Every structure is written in structure tokens, then in C-alpha cells.
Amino acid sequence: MASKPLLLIHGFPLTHNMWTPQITYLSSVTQVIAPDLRGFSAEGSPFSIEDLADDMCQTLDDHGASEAIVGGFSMGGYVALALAERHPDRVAGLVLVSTHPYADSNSIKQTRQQMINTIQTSGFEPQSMLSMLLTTETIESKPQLKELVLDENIPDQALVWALEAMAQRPDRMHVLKDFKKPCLIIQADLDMVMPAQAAEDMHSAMPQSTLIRVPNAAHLVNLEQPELVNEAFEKFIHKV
């Protein structure tokens, strides 16, 4: 087994059950940790993105690790950014998953203000998010991967207090620039939430940084195209 291990960080509006196909194939190869986020699972309270990189240090200590390889999708990439700003000395190396190092434009902090307002007075509709996280050809043909996406049992209020965090996040490209540890960048081809040109400008920040785009997958690339994107993680844990 690796010597370091694996911190897995999920994003919005999911829980570590996203991750599913990577902590089976992954954990023959070294320990794997995939919590939840803070309220996602369990009662929680208000956080920030920089709150909840500050939880997975103490995630790391429950698990008596000094050290991980942390890998974030969407949302939990604006978590491993915020790790790696804090708490450099704790990431042994960066897994960015449909991501990007933005703070959000005035145009997406409304939108997320009207999902909040959504959220407050009908609640949450998870289904109302599958066709921006999966192919419609996922959808129809994999029915399964529902279980993995489509969590009712998140509370509203984790899901209110992670889109306030993200809309207050500050832009992190000068952590990425500063970063000079192994990086990952894995983008898809249909992705419709996170642009293309992200990832290349990630790469171009980062010139030991590796970019892998997978075809034939939408924002959830790491369910709909699991062994391309297993492989990608092997080889990156081997490498670091």
C-alpha cells in the first residue's frame, strides 16, 4: 500500500457516496478517507470553505494521518484549495475533479441566492440537479447511479450554509501558483458547470501539474467514467 493516504472530498449537493467506485477500487491501493462535510450526514452548524478545510485537518488527526493526497470535486475542490492554503504542510499532493480556483461572479451569486431562497420556502429537490451532474445517456442507462446522487437525506440547512460558503469564497489561482507538489486536473468533455478553459488555466499555473479530460462525461466524471478516472487516481497516488 501507498504510504500516503487518499482524502476524498465530495461536493454540492452530495455526500462521500459519490465517491463510491473510487473508495472500492482505491482502497486496495492505500487508505482511503471520505468523510462527509460538516451537517451533510449528521447535525452540524454555519461554516465557511475555510471552516470546512479546517474540519478535514481534524478528519486527517481522527485518522492519525500527518499527511493525504486530497482530492476535491466541485465544490470539495474549493475545500482542497482552502486545505492547501491553510494547512500546506498537511497535502502531499492536489486531485482537482471538475473544478476551477474562482470566486463566483455576481451572476452565479444569484443564482446560488435564488436556490437558497428556493430551498427556504419548498425545500430541496435533488432531482431537479441530475441533468446538470449526468449525461442524459447516464441517466438512462445507469438508473442505479441515482443512489449515489440523489440524497434526500441531507439537511436543507447543510445545503443552505454550503451555498452561502461558496458564494463567499475567495479567488484561490495564487494557491495554485504557490503549490509546487504533484497535481492532478481532471476535466469532462460534456462537463456544463465547469468550464473547459478552467482547467487549462489551472494546468497552465501549475506547470508539474498533469490535465486528464475524459470523454463521453458531464460533471460527475468520476461515476460516469469510473475506470478511466480510477486509473488516472492509481497512477497519480503511485507517482506522489
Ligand code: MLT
The other form holds:
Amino acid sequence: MASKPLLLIHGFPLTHNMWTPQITYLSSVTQVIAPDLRGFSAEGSPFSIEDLADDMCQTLDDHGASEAIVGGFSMGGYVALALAERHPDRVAGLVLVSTHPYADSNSIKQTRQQMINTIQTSGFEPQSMLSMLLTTETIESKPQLKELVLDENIPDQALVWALEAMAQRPDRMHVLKDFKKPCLIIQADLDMVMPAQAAEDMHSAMPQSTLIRVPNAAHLVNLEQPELVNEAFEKFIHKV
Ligand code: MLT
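Starting from the form predicted alone above, please write out the structure of the form predicted in complex with the ligand.
Now the full complex is given, and it begins with the chain already shown.
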């Protein structure tokens, strides 16, 4: 049987470019669909995480895919969980990369609001996020990765909508508890953005899941250790 298509959902403040090593490698394994979220590369309108999940259904329709393996990175993982909740028949399996199912705490909501205020008064500075996304070693040894991570073209308005959407999303641990299809969880050992316990909690909620901890990698684990992540995706695609 042919492999299921793979839908890759990017994180914040990124575009599909963050998936470049996976798109390049996995396109010979299956059909890879890697859209930009609403407003990130084209004109948009305000959205919730649930709207983005519904958009992903439309994207699958546009590609003639009745279902797909859904890989979500960080904010893209929040969208993947909303997709699994709202349209379970479109999700053949989940790959959750550097993400978690919890709603924002009050302090995270405040941090998001501060970021919105900064963007609205002085504009977004992509450079300011770099050290949270990649290790210093990777930034120094692979400067070309900056092109995939620092996108000056994402409209500030889309970033504000995304921050608001993330702050408003509910907890989705119950989605994982109800999810009985295959799931791969990928966690980076040097991730400063995601709570360390999250991958463990998600793995416990889904006895059928596989958890991979990637060494020497910060939040953008798929760029830090592309070979390891590609191999894990490929194995998973063959299994689903
Ligand atoms: C991301 O990488 O998509 C974001 O850091 C997620 C978040 O801010 O919660």
C-alpha cells in the first residue's frame, strides 16, 4: 500500500521553510504538503488555532488528500491537536515535534501580550528569537540555517494574530488520551521553549506512542539534527 501523505505544520515565528530538510528528504518517501499558515505569506484575516486546523482540512482537500500523517512543530503541534480533535478522520497519525498539549498559564499569556505590545510599537525583530530556537554551536557552525529561520517577510499582523490565538487555545490533553492511532513524539534535550515534562506526559497519555529524545538539539530539533529527525519520520511513515 502507498504511504499516506505527510502534512507538516510550521511553528512561530516561522514558515514552511523551517521544514526544508524534511521536505527535501521525505519527498522521495511520500507526498509532502507543507503550507504556510494563514497570513504568514499571503494576505490573511484574524484566526484562532481552531481556524488554522480547519484551514489545514482545506489544504488537504486542495491536495486531494482524504487523510494525512500530521506533523506539527511547536505552535504547529497546537494546530495538529486541534485538527485531531475537530477532524479526526483526516489524521492518520501524529508527529508531535517540540510541542505540548497544555493551555497557556497566566504568566505565558502576559509574556505574549508584552510581545504583542512590542510588535505593535516597534515591529518584530526575528533576530531576537534566534538564541531560543537554535544552539549557539549550530548558529556558528551552520549560519545558512538563519535563512530558514529568520523571515523578515512574515507580516507583523500575522504574528500578533498567532500570539492571540495561542493565548486563547484550550488544554488538549484529552485529545491525546482519546487518540488511538500511531503517534511519534520528538523532544530536543536542550529545548528552552517547551516544558521538559511535556513529552513524557504526552507519551504516558498514549501508550501506543513512540518518544524520541534527540541529543544536542534546541527547540528547532528538525534543523539541529536533520538526519535523526528525517530517519524517525521515514520509519514512522512506513509504519502508519
Ligand atoms: C513556537 O515555536 O511555535 C512557539 O514558541 C510556541 C509557543 O510560543 O508556545
